[in-house]
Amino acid sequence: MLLTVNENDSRPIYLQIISQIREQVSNGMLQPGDELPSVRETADSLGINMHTVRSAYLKLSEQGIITLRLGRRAKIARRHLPVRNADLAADIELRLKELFADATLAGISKDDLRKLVNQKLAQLKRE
């Protein structure tokens, strides 16, 4: 597993750590069982508080992505059955919207960013 944390990413750093995991799971970097580094590992290794990275793997537990046991590294669960609570569909909705509102203040056109989505679609389609 590879992280890293982006000082000009406005984002806060444990949802950077949450998307980094998200799709390193989804593109299949990241099998079910796989280990996690320890929370102290993970801290360490990107110069950051360990409670941010333990918020990162909380928040990840919650979604199903990983398993959390104490004593224990954290795992990639083995079933990522879809979540389908309003929870994640109003943070999916809340993050399109910051998406759309970021590109809109780049100067991306609809159309532009239209173009972008549907790349990004057909590559998954293709992974």
The other form holds:
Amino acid sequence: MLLTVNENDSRPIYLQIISQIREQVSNGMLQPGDELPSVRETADSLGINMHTVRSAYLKLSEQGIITLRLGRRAKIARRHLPVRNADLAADIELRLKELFADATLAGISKDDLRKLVNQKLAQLKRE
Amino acid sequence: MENKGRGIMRTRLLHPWWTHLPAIAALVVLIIYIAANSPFPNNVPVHFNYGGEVDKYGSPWLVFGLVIGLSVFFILLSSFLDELWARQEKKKTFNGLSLLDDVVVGVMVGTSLGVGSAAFPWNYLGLVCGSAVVLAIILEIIRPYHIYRDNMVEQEAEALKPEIVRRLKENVPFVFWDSQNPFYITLLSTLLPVVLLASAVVSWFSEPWASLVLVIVALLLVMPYGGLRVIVTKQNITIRFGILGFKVLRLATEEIAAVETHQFSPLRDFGGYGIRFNREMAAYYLRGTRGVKITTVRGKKYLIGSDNTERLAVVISAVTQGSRAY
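Got the form predicted on its own; could you also share the form predicted in complex with its partner chain?
Expanding to the full complex; the earlier chain stays at the top.
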């Protein structure tokens, strides 16, 4: 597991941690059953507050990505994929639309965008 | 490394032939004595007390059998010791932790022998625990290993390198984390201490010192619970061990001279699992046969076991090169 804290990132640190762990689960670097470092270990090695890491872990646990059990180390959940429902798909479609709009406004050409999307798709976990 | 350990059986200590002369002389004298004195009397002294008086008589064949039997026993024992010593010389291996295993087995056997007369079936308990340990180790050895390894091939591990280098360049704090926490560790470090503590409680009334030993051994056995963690940051590689997170190794990335993946045999090269030493390197692993071999600038070698060896190797080498460059 690779975690970074970037001060230049506008997002709060706990959101950075959440998105990194989600990304690593999606690309297969973290597998179901893999252990995560303890809150204290993570906080110490990144030089951040324990409660920041704790809130990130709690959020991830609410999202069903990891399992937290008292006295055990956090683990990547066996079934981190929620049941596929229409709302979720619609939400992702909406976010994609927004992203594409942003890209177009930033002057990224359609070909470059296609290349980028393909590259990100290739990085996803092999089915 | 592949040739290491082969030919151990052929490495015996050679004695000059004349070292056997006293034994041959004793044997010859014995045979002549027997021939001169036959037939034997029916009763011969077989035991003497401290005053030098005979306190037991028996058949002469008993004496004969004892002499031959004990000779054979001592010859076997000495050749066994020779063999052990030869292996030690060849392999240059000593495992501090294997002593712990021996202590545990010794304590279990001792308990079962010492309290065997009581109503509680200690020897059965000892047998059950012993078989549980053996079973756990066998299960861990035959468990298919590929389930840990199919998640990342080498090129994918290589993709991590630019990520690490980018973080080093931008000077943002990061941590890479890898762990091994196999099932057998959890089993051993919960089952055995519970049994030992139970026997400590029972034997407290008859043998308080023995139960103290049992408690200490139980505490020692809990320590590996929680497994092995490898933490890589820009400055350090840290290995923590056990539930208390003892720092068993901390290497500054500047001190690292070479990083490579390494294939090893846990039993042949190090004699088991855990924190192990041989004359070449110190090894930290709980599972598997592959790890990352690190050589420091002072020439010391360390082996860190990992389920994702390529990934760990790529990260450590990237950090090592990067911490020099940026």
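Numbering follows the first chain given and starts at 1. Definition used throughout: the rigid core is the maximal C-alpha set that superposes within 1.5 Å between two forms. Only a predicted model underlies this, so the values are computations on that prediction, with no experimental measurement involved.
Participant: Checking P12 here: with the core superposed, does its CA move 2 Å or more between these two forms?
Facilitator: No, the C-alpha moves less than 2 Å.
Participant: With a threshold of 2 Å on the C-alpha, tell me if R95 counts as moved between these two forms once the core is superposed.
Facilitator: R95 C-alpha, core-superposed: shift of 2 Å or more.
Participant: Any CA movement of 2 Å or more for E23 between these two forms, core superposed?
Facilitator: No, the C-alpha moves less than 2 Å.
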